[in-house]
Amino acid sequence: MADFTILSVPQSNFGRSVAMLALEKGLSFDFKLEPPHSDAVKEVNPFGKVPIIKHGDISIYETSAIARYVDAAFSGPKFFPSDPVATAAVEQWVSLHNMFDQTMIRQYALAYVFPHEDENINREKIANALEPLEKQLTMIDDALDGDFLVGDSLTYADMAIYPTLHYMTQFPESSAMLEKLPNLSKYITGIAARDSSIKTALAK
């Protein structure tokens, strides 16, 4: 029997972070395919966003709240450190990721995925994203001093950011930027090799 149910779509970077957390904790989950703004999603989240988790009679939305709940409510390794300084660092990265997502996914990646009505890629939108995109990727590269964002072991900060960074390996401008950022490239490769990443990757 699954420990809980995730309502999301496989393409969601936020949904993937929750699935990775569950797998790293050794939990099982049912994945229920529910696109944003479906009736089942809006029944829980008035803004229609995924992911959502259902655990018994409890339904939770907003990814950070979900992650906090899963980490605290279930046994297994903890990915929000008990040390207050380390916890603040994790929360800081999770908060920063909301900004990264706006640039990297909403402005940049989706300009490739959802082109103009004439089916041409939105080059203007991509061009406008490149300066902040490079600044954000460089900031992460500069902050890395090892295999993980916080301390010397995996935390939820890594699981929050990695799915978005994975998408940056898929597009020409961002992948070219990553080639010039050795710390970040090594980091992405390391997280990509984890079972939780492999098991939650989109099928090719």
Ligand SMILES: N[C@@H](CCC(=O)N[C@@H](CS)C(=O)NCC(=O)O)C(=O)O
Second form
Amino acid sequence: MADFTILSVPQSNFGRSVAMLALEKGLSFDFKLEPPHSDAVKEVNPFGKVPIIKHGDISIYETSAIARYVDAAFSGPKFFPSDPVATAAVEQWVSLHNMFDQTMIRQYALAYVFPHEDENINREKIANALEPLEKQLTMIDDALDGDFLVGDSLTYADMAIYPTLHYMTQFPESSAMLEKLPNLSKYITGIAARDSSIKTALAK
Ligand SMILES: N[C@@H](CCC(=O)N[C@@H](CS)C(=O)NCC(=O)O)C(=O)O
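Okay, that is the form predicted alone; can I get the form predicted in complex with this ligand now?
The complete assembly is shown below, putting the previous chain first.
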């Protein structure tokens, strides 16, 4: 029997963070395909967003709450450090990721994925995203001083942010920006090589 169930869609960057955390902890999970705003999702999250996890009688939504729960409730390595300074640094990245997600995924990537009704890509939306996108990618590049965002080993900060960064390797303007950011490019390549990343990647 699996340790818990994730309700999400495979494309969800947030859902992927939860799946990566489970795999890094050596946990098993069932993946139940539930799109945002399905009845099963709205039953738990009034805002209809995925992911959700179910563990016995417990249902949790909001990815950072899920991650905290999974890290604390199950055995395996811990990905929120016990040191208060380090855990504050992890939380800082998790919180920053909410802004990165708005720019990188909602404003930028989804403008490619869901074009205008006339089927043209929403160029205006993409153009408006480029300045904050470059600022955010540069900020992460500047902050990186090795293979991980916090300290010298994997933390939940990496799992929160990596799925969003991975999408940035797939679109023209963002991948051109990444080419000029060596720390970030190396970082993405390193996390991409992990089992938890390979096993949660979308089939091509
Ligand atoms: N704050 C939420 C954000 C989750 C989120 O935005 N999920 C997307 C899928 S990646 C979603 O469900 N979007 C549907 C919507 O916003 O209506 C969390 O941390 O879990």
